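This document starts with one chain, in the form predicted alone, laid out as structure tokens.
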Amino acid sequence: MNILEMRGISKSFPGVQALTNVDLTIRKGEVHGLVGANGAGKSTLMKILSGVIQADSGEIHFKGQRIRLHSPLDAQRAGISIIHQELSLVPTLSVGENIFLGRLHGKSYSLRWKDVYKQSRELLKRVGSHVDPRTLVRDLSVAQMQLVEVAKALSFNADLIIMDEPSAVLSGADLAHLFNTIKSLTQQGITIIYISHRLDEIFQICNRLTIMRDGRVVDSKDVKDVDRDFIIRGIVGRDLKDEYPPRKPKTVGEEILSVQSLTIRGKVHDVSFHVRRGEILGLAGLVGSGRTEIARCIFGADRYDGGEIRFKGRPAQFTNPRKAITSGVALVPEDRKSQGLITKFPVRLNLTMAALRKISRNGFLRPRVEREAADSLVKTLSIKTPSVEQIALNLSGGNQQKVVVGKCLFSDAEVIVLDEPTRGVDVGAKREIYDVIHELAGQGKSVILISSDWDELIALSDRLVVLHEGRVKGELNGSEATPDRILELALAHERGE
């Protein structure tokens, strides 16, 4: 039995073709994936069904009614309810008034609080949560965040719920966990559709999938029917013959960066490490194991309780991003919308602001030296994009991701510090992404590479540091450097060690 069916959507934006003819068909109770490429209309599509924006054309059927959706309010009066990749929690507010955000009526004294608490702790329950929902949820993890926000979907008695990029920050445990409770949902009658750029996990937890490539659906298939090569190629038009670039042998060079016993009063642990000319150097580890703390610290973002970085041989004065910059630092962040890019600017900007010295002359911009040095980004990186006039909000995540990286690359860094790069990026755009920093490491820059993808990490890194809460457990090198071996330092604690 089909509880949806989308008939014939298509939806333009201004210079772009985001939707043409789309069909989409979702069998009640399964979890159905939905792949496809930065820019191929995954994000559109599950807008449109969520009520946030209107297609041009086309019908849903839901539920065995047409329905029409004007806005958020409609979807969830309907039944259906979108998770995004963006979190959107409100930190200083408990879990419970999270869930139940906009519909807490009354005045505070006479809210029925219990009421409220006892229904989140129920909806909590269902998705295999503990955590008190009087706890604010700016001291939760966020894998519980996660399920925070699948209890809120719940809550508005959602059939059908549509999942974002859900295991972008997760790994381990938690990803585990995640998976239990999407299981859970299906037994209970709840349908999934299910957005990843992670290939593994379609396989791992999806009925069937769909796959869409600039803006039509290519194929809709049961998962059991078709094998890893098959999707790449449905994603990106072609066979790809390599996920990841080949090894080529390389010089490395002296050590440019140290890390030496640094600190972070309760996050970070007597840390060090270093990298050299040339290198690219693994840092992984679980969620909350210190990763990102430590990259802040070394693009001069946040301050260290003790401890001392070395840049060239000489303590590092970055007590800002600007003079980490200047000194030839980079950073890519984890967090690409609230810190990597300025989403209201267009691509042009975007591309060129952490290096203004070398599209100016005398103090003044040269507008066509930006352009083309916008151009060559855009191409370089395949950004997919209309024109670098674009503002960077209308892009896909993908892209966005891209237009950060481009930044750093155009900033001529020295270093640079890749916070996990490729999240929420296609298999395509990935490889580009990989060749790229090869490149860089040939040109004898140093590259720190963090990421919740341990087969990345082994592909790409020649030297892997392994955290565990803030500490360092082990560095790995070559044919040391297995997923089992990474997992078992990464779980040190919890083995006894």
The other form holds:
Amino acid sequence: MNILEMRGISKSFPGVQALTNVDLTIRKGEVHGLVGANGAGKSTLMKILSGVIQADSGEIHFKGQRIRLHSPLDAQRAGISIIHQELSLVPTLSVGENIFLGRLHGKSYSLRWKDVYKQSRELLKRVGSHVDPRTLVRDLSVAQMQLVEVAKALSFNADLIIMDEPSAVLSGADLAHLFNTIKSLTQQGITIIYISHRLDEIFQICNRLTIMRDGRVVDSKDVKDVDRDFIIRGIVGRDLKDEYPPRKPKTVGEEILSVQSLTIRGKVHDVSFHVRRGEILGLAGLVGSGRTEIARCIFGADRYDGGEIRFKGRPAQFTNPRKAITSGVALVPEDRKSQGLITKFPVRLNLTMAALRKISRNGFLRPRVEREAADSLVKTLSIKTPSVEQIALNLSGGNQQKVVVGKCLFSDAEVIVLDEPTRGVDVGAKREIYDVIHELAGQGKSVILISSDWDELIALSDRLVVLHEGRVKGELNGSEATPDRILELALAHERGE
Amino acid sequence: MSTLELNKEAPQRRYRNLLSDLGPLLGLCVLTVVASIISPSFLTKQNITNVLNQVAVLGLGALGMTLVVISGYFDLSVAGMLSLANVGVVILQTRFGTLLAIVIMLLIGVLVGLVNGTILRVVRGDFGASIMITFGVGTILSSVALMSTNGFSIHAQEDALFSWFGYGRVLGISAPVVLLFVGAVVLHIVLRHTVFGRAIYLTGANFEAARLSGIPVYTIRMITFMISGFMVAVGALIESSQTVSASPVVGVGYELNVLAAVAIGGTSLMGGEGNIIRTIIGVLLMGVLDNIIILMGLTTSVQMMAEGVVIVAAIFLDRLKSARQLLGRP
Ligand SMILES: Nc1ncnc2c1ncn2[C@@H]1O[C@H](COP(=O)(O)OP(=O)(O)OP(=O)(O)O)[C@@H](O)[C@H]1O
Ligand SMILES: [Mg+2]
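And the form predicted together with the partner chain, for comparison with the form predicted alone?
Below, the chain from earlier opens the complete complex, with every other chain and molecule after it.
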């Protein structure tokens, strides 16, 4: 039985035809994968289905009835809830308050804190999260926030839950929790639309899938009838020979940066590692392993309590990011919306903001130089945008991520720290970013890579440092690493060391 | 949404933004037409010069404040700064002569900005902190001004240099207007064409993203405070020269008028957007409004009411615009 039929949906934005005559049919109780390149229109279609924006034309039939959605509230009432691609929690409120935002009071308009926190705790347990509902959201990691978003979506008791790239920042156990949650939801008769750029996941949990490209539906199929190459062809529009660039034998140079006994109270304990010129070093670990914290310390964004970071043989006095950047260290931060981009500014300004000296002379901006630089970055990373003057907010999620990567490239650093650089990026574009990373290493630059996609991490890294709960658990050679080896190391008992 | 020059995107959108950006200018035109109908003397050269001379002090403060606001802070110390520089130059004049007094006062303006900026850097102050800290600093400055004259107004010694600020002429244009014009042009160029100007926008639009991009965010904000202090000190010179005296309470309410002029022009008080042209329009709007009321022979209380209405209306319309944009409706 079909729970949802979207027919002939079209939507255009100034300068962009985002959706053209899209049909989508979803059966009750299934997990329906929605895949497609960056900017294919997946999020736009789902925003229409959740009442966030309105289609220019087309019909939506839900549970056998035609529905009209003028606002997110209409969609909630109809039984549709959505987890948006970009996190939408209020950082200064507690987890529980966020889950029940707007529904905090009972009939008497008095707050029922006990109920709020009790119910929040139950919801969080269902998604496998152990955070205390009284914690402030700003103290959570991005992965923990993602699980809170899922809990929040559950709280509406919806019949259809849309998940727009919920797994982009999850790995290992967190991902397993998410999948278990999804399975138990479908057992309760709830239908899921699941958007992801990680194709393995589609095979793991989806029953059917729909492939989109350039605002149109290419195909809808049962997952058991398709293989990986078929999906990739559908997404990219051509064959992609290899998802990862081949491993080339290479010579790495001398050590350029080292972290010695780095300690951040409560988060990172006595962590040491180093990276050489021309080397790609992967930091592997589950959420809470301290990877992001370490990256931010290297970059001078946060303070640390003990230990030392050495750069080119001398103590690095990176007390703020500016010093790191001028010395030649760059960072692609974890959360693009709050840390990487100025979403209301044009793509051009975002791309050049970390290297203003390159687009200026004697303190004066050089508009033509800036424009050319921005245009060429857009081309290198094939960022899909009508022009470099488009405001970043209007780009699709994956294209926004490419802007952040482009900005980091433009700063010409020698050590590049990439925290989830391919988050939300499609298979075709991922390959382009991988090639860029290889090229950087080929030029003798060093890359420190953090990724919750372990296949990616393994395929790219020359060497992997495995972290668990803020401690180094071991090191693996890129060619000998497997996800199982990483997990084994990460969870190895203390006594083994 | 964002500033005119930052926002050259898809044509339809630009057109729509242009319309809403033109709101304050439209308001200024309407007010001018109304004024010339109400009072035939409004459009005389004499009266227009009057209006411009009268908005110079407000305008100079608003120019500096524009930079501070775009960077994401407020500077409420301008009130105390105006009073202090106003009496300060007259007091110092007797001891050091006019030239040195002026130089010292301008330096103190810059120094006050430095103090504001340094405190806020040390406490890692956010927008709210900037309100309280600069208010506090401003209050201290006001009290110093009051103490130094025992609360009384004092007379200035007139000499050529001193009188120039209020009554001098350059190419037939009065000195206050020239100072305002030069200030506007310089700061306009700074904002639009320099790395520093770009950094101001970036800092105000997303502090964390700017910081992680290597922008020296607190230094940028500190420099905007220093510019603000300097501009107010220049304004204070004009004020004391025009009145040939100095009052320690001349700055009372100045900070809010300055902020109002900035906001009426359409610069967002949330930071990250705005420009000098808007501020000049806002300043002129307030000047013309005051002038109409004076020409009509109405009282100061009516003047206050009219200003209040304009401020509320301007912010109301502006917020309405952004609320619509938030909801994605045209
Ligand atoms: N508010 C908007 N204004 C202008 N263009 C927009 C807007 N929202 C989306 N677009 C454009 O519509 C197209 C589809 O975007 P959408 O976000 O739906 O892509 P997506 O399939 O979700 O991509 P991703 O995998 O990167 O998240 C893109 O080209 C995007 O730039
Ligand atoms: Mg999307």
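Everything quoted here is computed from the prediction, not taken from an experiment. Numbering follows the first chain given and starts at 1.
Whereabouts is the hinge between the two forms, that is, which of T191, I195, S120, I82 sits where one rigid part meets the other? Checking each of T191, I195, S120, I82, the hinge one is I82.
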